[in-house]
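Have a look below at one chain only, the form predicted on its own, in structure tokens format.
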Amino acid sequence: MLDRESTFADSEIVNLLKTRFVPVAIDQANQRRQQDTEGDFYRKIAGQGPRSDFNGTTQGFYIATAAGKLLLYNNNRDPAKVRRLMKEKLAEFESSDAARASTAAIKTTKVDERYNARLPEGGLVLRVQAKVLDGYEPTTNRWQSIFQSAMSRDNLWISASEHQELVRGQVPRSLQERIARFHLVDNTRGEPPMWKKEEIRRMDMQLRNGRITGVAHLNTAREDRGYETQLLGVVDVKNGTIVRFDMVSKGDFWGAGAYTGGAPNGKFPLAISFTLADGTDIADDLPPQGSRGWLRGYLR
């Protein structure tokens, strides 16, 4: 969220990426672990930087040649600094022999399926967005302000069999638990802790005459993080296929995770929307965050 509202909100940086670079956005938590051609190439680049221990995070901005020579590592999102470094490294590259050398295409020899999850055939993708509606203390800090107004984005995957149960007017238990565990989360300030199965105190969704109603209550054993919410939605079916799925969860959330600090004090209103993806957004192809390296566990 911070990068979208700072570094990549800078029109000159965006134009440079579009015209002078080949931009690549990845989830380094995958690539640093992948035992395949893609992972090997990423580790080749990242291993030249200061974060070369692949047992920990390697996040940051990298500039490299097509052959994998690292030109820059930076983990500062200040637009002025990033813009300056991009121009400096571009000029450095253009004056080097690498700019005039040809680079052989990388041949994919192996693909680590664990980190290359694909939507099951016949399944559905729902776009999921969350937003904290109120509760923050006023701030003049730019970065805190961005977090406080942020809207998150994730995808929910529905299997082919679950798709058909929805068509028949039933909400399968597997889907209800997936929604609760992996998508009724506050991910507006960073990567959230997902709920454990035993933390689902209540999850009840009904689908009647194309209308979804439901309630959910999630809580940790220590009751220091939870969510009590209602769900309302609409489902339209045409020729045995869902053509519309719109649902909103709105309720009271409390607490934060290790990487989602800065939550409002006490209980605060959190809204989460679920909308059928139509494939027009490149992000529609991204696997759900909760499936990272664990698709079987996510879809079970």
The other form holds:
Amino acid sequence: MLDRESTFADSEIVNLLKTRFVPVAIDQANQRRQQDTEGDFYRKIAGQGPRSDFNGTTQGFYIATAAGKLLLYNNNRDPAKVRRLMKEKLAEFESSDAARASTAAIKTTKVDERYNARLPEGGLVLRVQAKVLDGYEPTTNRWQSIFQSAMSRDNLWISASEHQELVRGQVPRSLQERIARFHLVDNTRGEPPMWKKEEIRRMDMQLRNGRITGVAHLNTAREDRGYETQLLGVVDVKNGTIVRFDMVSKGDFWGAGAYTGGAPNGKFPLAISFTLADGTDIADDLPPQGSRGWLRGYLR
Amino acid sequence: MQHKRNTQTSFFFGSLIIAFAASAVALHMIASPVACAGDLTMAEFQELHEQLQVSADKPWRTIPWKTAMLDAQHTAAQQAKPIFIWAMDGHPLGCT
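Starting from the form predicted on its own shown above, please give the structure in the form predicted in complex with the partner chain.
Up next: the whole complex, starting with the chain shown before.
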């Protein structure tokens, strides 16, 4: 979130990435664990840096050659610093043999299915975007300001059988629970805690005449985090396929998770939008955050 | 017999009136921007839904990010460029 609005909002960095580098964005929680060719290549690079214990996070910015030689590790997002380091390492790379040596493309010999989740055939992807609408104390702090205006992004996956139930005018219970547990969350300031099944106090969605309505009450046993919300939207079907699924959740959220600190005090309005993905955004292809490492658990 | 016919006629017209009223209510629910889920109205749904869409021209979204290390390695090998890796907890292009 902070990187998007700071480091990658810098026009010179953006231009360098477009023209002089091959940019790749990953959830390193997958690559540092996955036992396959993809994971091996990542660990080869990250293992040369200071975060070489793959039982913990290895997050940061890396610059490396195609042969897997690490040129830079940096975990500071300040645009001026990143820009300077990128130029230095680019000059270093271009004056080295690596820029002229022929490097073979690495052939994939092993794929760890646990970290290569794919949308089930006949399923649907919905973009899910959340925003805190009000409640923050005014701030002049640049980073807090980014958090306070942030809009998150995740994907909701719908299975083929759920898709067909929606076409028939039903909102399957499995889909309602998935929306509640993994997508009615405040992920605007970082990785959120997902809801446990027993934390769904109420989830009732209905689809009638192309209009989807619903109510959800979620809260922890200690009641230190919760969301009481309404859902409303429009679903259009054409030739047995969902062609439009626009929905909004709007309600009162309270509390935060270990990585989503800095929430407004007390209850605050949180809105979440759902939109059928059309494949025009590269993030449309990403698996849902809630499916990480356990797609079956997410889809059940 | 006459009494029965009158009852049937009354029932027929009564049913027509009920059906007409039900249709009017249904049409109103579909077309009107009034409250449908508690306080959340269709007008508010439309406004929020439009507001909660990421702008395609955000600078970070104009970068041709790859999402797999091996894909990046192949391009880097082909184009003799270094790889820039944005590695986060949670996918940096989504999820948070």
